[in-house]
Each structure stands twice: as C-alpha cells, then as structure tokens.
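Next up: just one chain, as structure tokens, the form predicted alone.
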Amino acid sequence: MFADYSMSELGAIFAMQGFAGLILFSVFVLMALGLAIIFGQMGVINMAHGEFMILGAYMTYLTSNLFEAYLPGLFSMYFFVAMIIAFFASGLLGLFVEWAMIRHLYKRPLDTLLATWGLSLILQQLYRSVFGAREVGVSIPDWMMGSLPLTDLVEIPINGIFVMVLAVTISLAVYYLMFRSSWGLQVRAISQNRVMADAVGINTAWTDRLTFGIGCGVAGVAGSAFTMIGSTGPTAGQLYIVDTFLVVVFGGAGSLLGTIASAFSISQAQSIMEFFLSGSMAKVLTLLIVVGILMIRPQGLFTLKLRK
C-alpha cells in the first residue's frame, strides 16, 4: 500500500490526515459543548439538540442572503453577525422550551428523552414547511475560501482553520462561564446538591432555564459553523446527535475537559482509521472501541457528577 509513495509523500498524506482529524475534532467540540452543559450539568437527555444546531445553520443561511441582497459591501463580515443571531435564536427557543416543557420533567429523565425526541420531529417538520425539504447552502466569503500552503505537498483549508479557532474561542468562553462566573458557580452548586442550593437562596428555576438556553445557544453557534463544511437540511441535525452524545458520555458528563479530550480521541482515531478503511467502517470501529472502554469505565474519561 505504501510502496508507491516516497517518504515525503507519505509524510504529507499523514499530515493532511492529521489536520482533517483536527477539523473533525473542532466540529465535535462545537457540537458537544452545548450538550455537555445541558446533559452533563442538568441531566436532561436533549434529543432535539441537533435541531437547535440546525436552527443556527438556518439563521446563518438567512443572514447570508440578507447581506448578499441588501448589504453586499459588508458581505465579507456577515458570518460574525450570523453567529450572534444564531446564538440568540437558538438560545431564546431553548428558554421557551425549558419553560414550556423541560421544567416539568426534571425528576423524570427518561421522559425528557421522549419529550425532546417528539420536539425534534416537530422542529424538523417546521423547518421543512418554512425552508423546504431540499438542503440549502450559504455563500462563503472570499477570505474563507482557498488554502494556505505549508509545504509543496501540504495545504491547509482556510475555513478549517477558522473552525478550529472558533472551537477554541467557544471552549474558552464556556470555561469562563462555568468556572469563573457567578452563574457557573450556581450551576455547579445545583448539580451537586439542588436542595442545599435552593436553601441558600439560589434561584434554581431561573438558573435551570438560563443553563438550558445557553446550551442551546452554543448549539446554534455550532450550526452556524457547520454551514461552512456541509449543507443544511431539515433532518441534518439527526446525523450528528449520536456522535454528540458519544463525545459527551465518553468524556464524562459534566466535565468540560473530558468533552474536549473525548472529542480529540474520537476524531483522531476515526481520521486515522479512515486512511486505511472506508469512512463507514472507521466510524463503526471507533464506536466499538468507545463502547468497549465505557464497559470498563462507565463514568467516562473523567469523573461523572450527577444532580441530586
């Protein structure tokens, strides 16, 4: 297999494969961070997480069309505006869903699975009615197109670099919110002992609502970034929900570091195996390896904390 390549060509191939793994890692991190907040800290099994992500993607699609039609001179900057709109659109929908449905199901975690699965079907049909059944794509600004040559054989796509920078930025923002803000302190207090947190004056109902909204907002930003590497359709979110839960559970629910470490491990393993096997077989083997590790260490890579 490798006899037909020179050493420099093999090095270039492995470098490109490794960078592809880093892009996949960035996508996994963006998708999983919102779910790590909702599932890890709140114990809510949100099967509609992919639909919140796709809402962000559709908001980016609408923003792209609006800038292209009415503000062509600022089109190169539309993506930054789109990410803000995506965050607030998905976050506000998350606040409403928590108030209307989730807050009644905190003591019945399995019911949240059924309820959010039904919500995902409703949102899919809503997207299909509003945007149509066909997949749509956004126009990428010129500065995101092309690639940067590292060597004569290795080139790095600019949009891939942007996705990685965005993943690092969002990760740092979530870290600050969880471990350096009063809101994060309240979330961690509630996740460890809800009764005591309520007794010391923490508004647990509002903290729950805000936590769910922020988690959904982060999913919206992930959907915005998703438009640069794939098309958007009513059911596109379901393609990633399994990977997202896999990343969060393997890393240890409630652990930000575990989510990042899990995303890196799974993405690199899958990317490396794709070099030797087909994409579907690489995905199956990665899943089997992760399931095997979880059978040995069911709490994941890092300590699992559950809400009491």
The other form holds:
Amino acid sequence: MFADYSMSELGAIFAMQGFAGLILFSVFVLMALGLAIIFGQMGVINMAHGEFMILGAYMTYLTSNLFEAYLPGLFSMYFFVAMIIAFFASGLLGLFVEWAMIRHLYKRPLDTLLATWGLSLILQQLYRSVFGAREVGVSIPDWMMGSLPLTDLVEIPINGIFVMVLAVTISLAVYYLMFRSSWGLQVRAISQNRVMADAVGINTAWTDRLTFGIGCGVAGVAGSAFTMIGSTGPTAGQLYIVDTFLVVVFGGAGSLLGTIASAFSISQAQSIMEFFLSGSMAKVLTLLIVVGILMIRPQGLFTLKLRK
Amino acid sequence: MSIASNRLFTRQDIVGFAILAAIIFIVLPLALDSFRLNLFGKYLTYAFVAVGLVLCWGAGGILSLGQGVFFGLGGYCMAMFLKLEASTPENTSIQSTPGIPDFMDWNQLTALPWWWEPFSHLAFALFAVVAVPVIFAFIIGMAMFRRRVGGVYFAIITQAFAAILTILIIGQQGFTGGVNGITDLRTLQGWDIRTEAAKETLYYVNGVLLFICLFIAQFVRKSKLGRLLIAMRDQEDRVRFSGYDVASFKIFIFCLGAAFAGIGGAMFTLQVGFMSPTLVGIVPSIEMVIFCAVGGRLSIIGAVYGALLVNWAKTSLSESFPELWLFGLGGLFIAVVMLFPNGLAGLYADHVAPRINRLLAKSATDATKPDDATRAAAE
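Now the other one: the form predicted together with the partner chain, given that the block above is the form predicted alone.
Let us now look at the entire complex, which starts with that chain.
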C-alpha cells in the first residue's frame, strides 16, 4: 500500500496524520478534564456532560453573533470573551444542578447516571427549541483561518494549533487547581475520606457543589473550543459521552495524568488505524482494545490508592 | 423482598399475574383496533428486556447499559432468517446476483457470507435467538465479574459495547444492512407475517412467551439463587466470604437477562417487520432501563407495566406534541430516581395496597398483617 507514494510524501502523510492525532488528543483532553474532576474525584456519573459542553458551544455562538452585530471592531478577540462566558454559563448551570439534583444522590452513583441522562434529554430538547434543530457554526476570526506551511507538503491548520494550546492551558489550570490550591486539597481530602474531611472542618457540601460547578465549567470551555473545529447541534453532546467516559475510566478515575495519558493513547491509536482501515472500523477496534484492556486491568492505567 | 413466604406464588403474586394476564389477553385485544394492538405487541417485546433488567439490576445490583445489544442480537438473528426466506432467487431475480438479500446486492456482494448460511434453517435461527445473546453475555460476564468489575464500571463498559455494536452494524453495510437495518421481511416458513391476522396471532404468541419468561423470573427470584442475588447486591463481600462463588451467580443472571432480551428482540422483528441499529445503541439501551425503573426495579410485573406505560406515553405524546416528549421523558427519568425510586410497584405497595387491605380488613375481620403481605406482593 505504500508503493504508490514517494518517501517525502510518506513522511508528509505521517506528519499530517500524527498532527490530526494530536488535535484529536486535544479534543479528548478537553472533553475528559471536566469529567475527570466530576467522575474521578466525586464519583458522580454525569451523563449530561456532553450537554454542558454544547451549552458552552452555543454560548460561543451567541457571543460571536453579538460581537458581529455590535462590536465588529473587536471581533477578532471575541473568542476569549466567549470562553469566559461559556465557563460561567456551564458552571452556574452545574451549581444549580448539583443543588437541585446531585446532592441528593451521592450515595447512589448508578442513580446519578439515570437522573443526569434525564437532564441531558431535557437540555437537548431545550437547545432544539431555542436554537433550532439545525447545526450552527460560528464565524472564525481571520487570524485563526488558514494554515501554517511547515514544508511544501506539510501544512498545519491554525485552529488546530489553537485547540492544542487551549488543551495544554486548561490542563495546567486544572492541575494547579487540583494540586496547588486549597480547594484542590479539600476535594482530594473528601474523595479519600469524606467523614474525616467533614470532621476536620472542611465544608464538604460547598466543596462538592463547587467541584461539580468547576467540572461543568471546564466542559463549557471545551464546548467553546469545539466551535473552532466543527459545528454544533442539539444532539452533538451524546456523540462524545461514551468516548469521554472511556478516556476517564481507561486512565484510571481520580488520576489527572492518567486521563491525559489515556486520551493520548486512544487518540493516537484511532488516528493511526484510520489511515489503514475505514473510520468506523478504526473506531470499533480502538473501543474494543480499550474495553479489552479494561477487562484485564479494571482499575485503569494509573490509579490512586484509595481507602474505601 | 419476598422472604416473607417460601412458596413460589403468594396469594398476592397470583392476583398480580392474573390481572396482568387479563389485561394482556382479554382487555387489550378487546379495547384496541388491530393497529394499536400491534403497537402494544411491540411494547411488550420491550417488557422482556425490562423483566431481565429487574433480575440483573433490581435483584442483582448489576446495571447493564447494553441490554439493547442483546435485544438487537436476538432481533438480527430472527431478521437474518426472515430475510433469507424473503430473498429466494425468484423474488430477487432483478438483482445482479439473485438469491442474496437485496442490500448485499446493492453493496456489490456476489455471494452470501459464510456466517449467514446457517440462518437459512429455522431451527438454527430460533436457537441462535437465545444462544447468541447468551454467549455474548457469558463472555462479557466472565471477563468482568471474575475480575470483580461491577457497579459504575460495568455500566460504562456495557455502554461501550452498545456503541461498538452500533458502529459495527452501520459500518458493515454489506453484511448487516447498515443504517437501514434488515427490512422488507415477508414470511415465516411460508406464513405471511404482514397480514393483520398474523400480527394478531404473533401478539398472543408474544404474550405467552412473556408469561413463560415471567414464570422463570419468578422461579429464580424465589429460589435460593434469588435470595443470594439480593444478599450479594446488599453485602457482596459477606456472601463471598461465606464461601459462595459470587461471580458465577452474576454471570448466570446476566446471561438469563440477555436470553430474555434476545427473545424480545426476535419477537420485535416478527411483529414490526424489520430490525435496525437504532434499536441496538446507547439511547434505546438506557430507555430500556427506564422502563424497568418506572415499573419498579424490584418488581417483575411492574416492569411489564413500565414498558407498556412509557412506550404508550411516548407514542401518544410524540404524536400530538413532538417537542414535549423529550421533556416528558427526561422529567420522568429525574422524577423516578429522585421521588419514587421503587417505581409504580413501590407507589402501589406504599399507597394503594395499604388502603385496599384496610378496606378488606374492615369488610372481613380477617386480621392478616397488611404491611408484610403487601410488600411481599409488590417486591
């Protein structure tokens, strides 16, 4: 199959394919980070995670329309405003959902799954009623369009680089929050021993709410980033949810490094196999390999030792 | 749980089964025209899955989000037989390769794939309807339960299987019919399944099969195995340390649930006349869990009512208010989980049954203990 290509063409193909894999990796990281906080630290199965991302995407869409209509001069910078709006919109909805629903279900993790699935259906229909059933896309500012030519054959799209930079930035921010801030310390204390954390004076109820809110906010930023590389529809969130959960579980719930490592291995496996097989078969094989490894090693790639 | 009585059927059980039988075999056929009856026949095929889920999830604590896989496997096994019967060389003479299913011809296949061959025999197809889901469930169960994967992780991995099977079916269009599924099914051993009379007969066959499954489920629940399952759900380690092989029980109950789902899928194919990947994936699998949850995750009879009610609501709501249906379904999920986790059966046990018993106790001074007895009936 390689006979038809020259050496330099082959190199270009692998470079482009590798780069496509890196973009997919960034997408997975962005999707999974919020869930790694919510599922990994709190043990809540949030099936509406995809819908929180879509909320961020719709917020970005609204912001871009606003800027186009009222602040055309600042249009090139709208995206940074949109990300902040997306973070707070999804985060506030997350706080509300935690207050109204999740806090009653901490002892029944499987029930959080059903309840948040219900929430995801409601949100989907809400998006459909408000924004219409058709997919919407945002207009990307000029500086993000086009691509960066590396050699004659290898070109790298700038929005791809942007998504990658964003993934790295958000990963660092989450790392800082989890391991360098007092909030992170409290979250980790609660996930290790809730009763003891409560006893030493940590406000567990408020920490839980904030954790859920921040996890949802990160999902919103991820959704905002997705508008750079694709369009947004009411049911788009559902497409990501299995992938996202597998990334988090495969990496080992509770381990941030594991989440990133598993996002990397899954995305690379998929993008390499896509070159040899059809897209759907690559997806099937990747999922099967992940599930197979999870059967051998149910606790995931990286795990924290926890007292149950 | 019905530890109150050792008998296979308590009086309440008999009443419950009798009422359900009356509804399925007498009330519905009399009250509905043949189109609606066929719709209810379709809903009843989901009840098979819901009853299996009561055993797995309610009793065993194993939440599978992949029951659609087993439903689909059973349904596809049946559909492959029916499709081969519909694709005789005479029927398909306009194709470039007569004698193979039409979608294979459209996808430039020139011969029947080897794994389709056995499905030209009815006996094999009927065997496969149960065997294929059970084998799949056995493999998954062996791999997961032996390594003590359970709870949330099991749910996520079964969900991944639902995703895998859907992608596989859609991707392999030439072998599976792709997104459209296997359609245009006509006859079963020469008997036209598309006529109204045939659909009515299939409705009754469906009802009888459902009752057989309900009796099996009742037997399992009342046996020692059923009690061990409940003990495992509540205190798995204690059961394990008492010397029981926890994994084997879980594998058995998971396989039984898969067998029920497979039968339901096959009946779906026969009554509705097609099988497609939209019935296999993540969304239908989770909806099947909600049928079980609405009926009451601990009650096998409740599961049947759950499947009937939710689907009936879905059909009638989405006919008149298409936008409202998803709000309704989503609200139902949340309400069932937050407000009445034991579903309709729980509502009945807590609110309806005590009143009936008080009335009965007033009329006859037959002083039975109402609470124990009604809980036994509902759970």
